[in-house]
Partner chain sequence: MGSNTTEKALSMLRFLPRVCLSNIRPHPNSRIRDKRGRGQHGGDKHGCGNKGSGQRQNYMRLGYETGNNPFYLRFPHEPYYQRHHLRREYPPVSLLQLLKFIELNRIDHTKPIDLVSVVNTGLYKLLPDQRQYGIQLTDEGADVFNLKINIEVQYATEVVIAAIEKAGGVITTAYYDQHSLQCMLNTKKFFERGVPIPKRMMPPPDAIEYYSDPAKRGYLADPDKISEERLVLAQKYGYSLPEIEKDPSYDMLTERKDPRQIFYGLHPGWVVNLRDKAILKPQDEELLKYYAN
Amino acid sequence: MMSETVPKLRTCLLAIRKFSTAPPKVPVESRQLAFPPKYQKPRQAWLENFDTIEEKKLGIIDLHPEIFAANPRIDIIQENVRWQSLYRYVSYAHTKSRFEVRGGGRKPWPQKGLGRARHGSIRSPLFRGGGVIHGPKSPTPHFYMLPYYSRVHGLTSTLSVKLAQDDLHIIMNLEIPTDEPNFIEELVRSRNWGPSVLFVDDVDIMPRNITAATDKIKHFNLMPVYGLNVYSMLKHDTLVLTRAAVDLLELKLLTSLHKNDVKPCAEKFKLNQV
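May I see the structure of the chain on its own, in the form predicted on its own?
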């Protein structure tokens, strides 16, 4: 009896597996994480395609928790935004001192004998139309250098916030089949990637099709890894990283977080800010 039942059960299981609507098991891409975390598990994100408008999940990729699951320090993010907003700002407000105002070369009245206060020039700051004391002089730059680790933690905090808000997507590469702007616009619209998108690759020479397609679309921008910054990530709704960009970004940031020779590295950025 048992000899007849077992083959029937096998046939039933094979039929269930064949006609089952359950999604297939998605492979997890194994990555050798640099500086393996001791107390945190790696974060995971979908690896998506970029060559079709329809979204396809190619697998799951492990992300280092020190980069993509850091404590979101809002104060450090604000410091980075303020630093980036001010380092290119130059004030051109200018006032004239008593030596720059036209006129006032002679003494307005004698020193003694008239009962009036003694003055040597009508361009003194005490007179109307005279010079200004301690007024602004142009050009006045507002550049200052943010500490090294404030910049590093600003990047890790912003990347962690983007991943937590589901605004960070990882693709294989930036190759698309056409250079028509309609293709990339429809792709972003169908995947709900938000109005503005920042595409990041590991090199600064992007593929021709993606460069031509986004050339006239002002809210789609391309950027290499070495130019990634807090202000640009916050300015765009969605951050799209290539697979190679993730590897390079993790390597650079983890090296900066775990290095013990930061003083000579930051020496060239040191300014006299007294």
Contents of the next structure:
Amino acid sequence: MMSETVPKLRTCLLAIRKFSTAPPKVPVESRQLAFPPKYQKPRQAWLENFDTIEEKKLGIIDLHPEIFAANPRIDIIQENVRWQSLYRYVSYAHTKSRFEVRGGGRKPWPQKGLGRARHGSIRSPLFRGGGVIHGPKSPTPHFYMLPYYSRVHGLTSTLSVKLAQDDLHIIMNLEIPTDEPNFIEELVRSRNWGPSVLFVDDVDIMPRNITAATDKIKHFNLMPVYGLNVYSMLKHDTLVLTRAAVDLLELKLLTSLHKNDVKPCAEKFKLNQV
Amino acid sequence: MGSNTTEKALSMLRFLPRVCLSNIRPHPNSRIRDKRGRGQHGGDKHGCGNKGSGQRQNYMRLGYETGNNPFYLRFPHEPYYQRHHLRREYPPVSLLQLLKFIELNRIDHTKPIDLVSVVNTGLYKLLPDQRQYGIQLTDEGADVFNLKINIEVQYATEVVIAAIEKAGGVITTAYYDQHSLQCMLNTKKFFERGVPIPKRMMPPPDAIEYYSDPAKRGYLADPDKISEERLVLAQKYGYSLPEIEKDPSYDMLTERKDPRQIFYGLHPGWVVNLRDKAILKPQDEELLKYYAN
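Take the protein just shown as the form predicted on its own and give its structure as the form predicted in complex with its partner chain.
Expanding to the full complex; the earlier chain stays at the top.
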């Protein structure tokens, strides 16, 4: 049976190859890592085009394994997400204690002789409409600072997870031929990028066409590298980095990972200092 | 990183659902929720026990023994720590640490080394306001120390001096007052303040003897006596003193600060403008006279 199917498969494969959009030979774009790793192999990713709806592979580029193949620490990712949602959250829930509730200065009824329970105030916490013990007080800030390396490893973990799950794509730049939203919607649909996409460039002034095209689409967002964070990466299904963004991101994260004067970074956010 | 575990985790992630905001969670039991107990009995005593000072948090003062003659007053004591709040402290750096700083390029040993270059490594902490007056170079690593350096510390023992001089280097002990130390801790921050570099003060009366002793290589000692003492020490420890005069780095090894000077190459009264990369020097006669002596 095998002798029959193998030639059939071979012809089938040849036929598929004929219809494949991939160019027959992919130019391997060499990307020199600024700080090549000593003991690990670089990760590789496709460099894709962004100016047509059909996907064209422009080459393969190397990615630094300390950034894009770091240990995927889900717990550190969770710590980051928790911190991002809590540090600027202020709780305005407020309750009044028995002394803050209006009234209740008078003894409601005599201590003895009525056959009723003894009470000293109608605002006691036992009473309906009375004060609340240990209730929430407004404003309660929930600010805290995550340790420096938890923040850095949160970013590397998330980037590694995104790359490992094929949710990270690298493109040349954000130039598209038209400012019609249809183009970008069709592009995302045809390439099977998730419904929500985060486009990241190295600077915060993006090309006009992509800005206009994604302006009305709430699940396509643009972000510069300096704003990239764990929460946004997880909120969007797919992360799309430009080539320049990859360079800058690697530089920034490697600097953070290997700096030898980390103390001042942490000191700025010390709380409860006398 | 890069270990088998990482590779395994990443390859597993390829077949797991997409990691997103709704499916991440911390390590089990990693967060301890410290909550006040509630309910009929959960909120009873909050772990404070029944009655007494434990419950009311009105503990007796420390050492009080309810009327007994307390232990801390029962015996006479020796005042080991008398006047300790007035004494000078010199946090240590060992020769081995110094060697490591130099070999890891934290310190450039082709230039004279002083407190500023050690502090700039970021690995040495000095708190002048807690009466810490600079580096004490200790003798750990004296056997392996083999670099020719010109170092200025605040305190050094005989063994340390011998180790450095045996390797062909020179050592000076110098005093800096608190104000000068504050300028040296964060040089950039000090220059950005735009104030003139202060004049280094003379050591206090109880330190002047140390810093003018040639055997301690004090910066106020007579240079001729110091070279004499170098020979004496070499004979005591049994090594031949390398000749500095014929050394190619003679200029570096003989560079010393003025007793009033804080930074190498900069004199008191100068203002360093980092933005314009300029040095402003005083012109006024009165100022020149003040900084000259």
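Each form is matched to the other, and the largest set of C-alpha atoms that superpose within 1.5 Å is called the rigid core. The shown structure was predicted, so the numbers you read here are calculated from the model rather than taken from an experiment. Numbering follows the first chain given and starts at 1.
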Is there a C-alpha shift of 2 Å or more at Gln111 between the two forms once the rigid core is superposed? yes
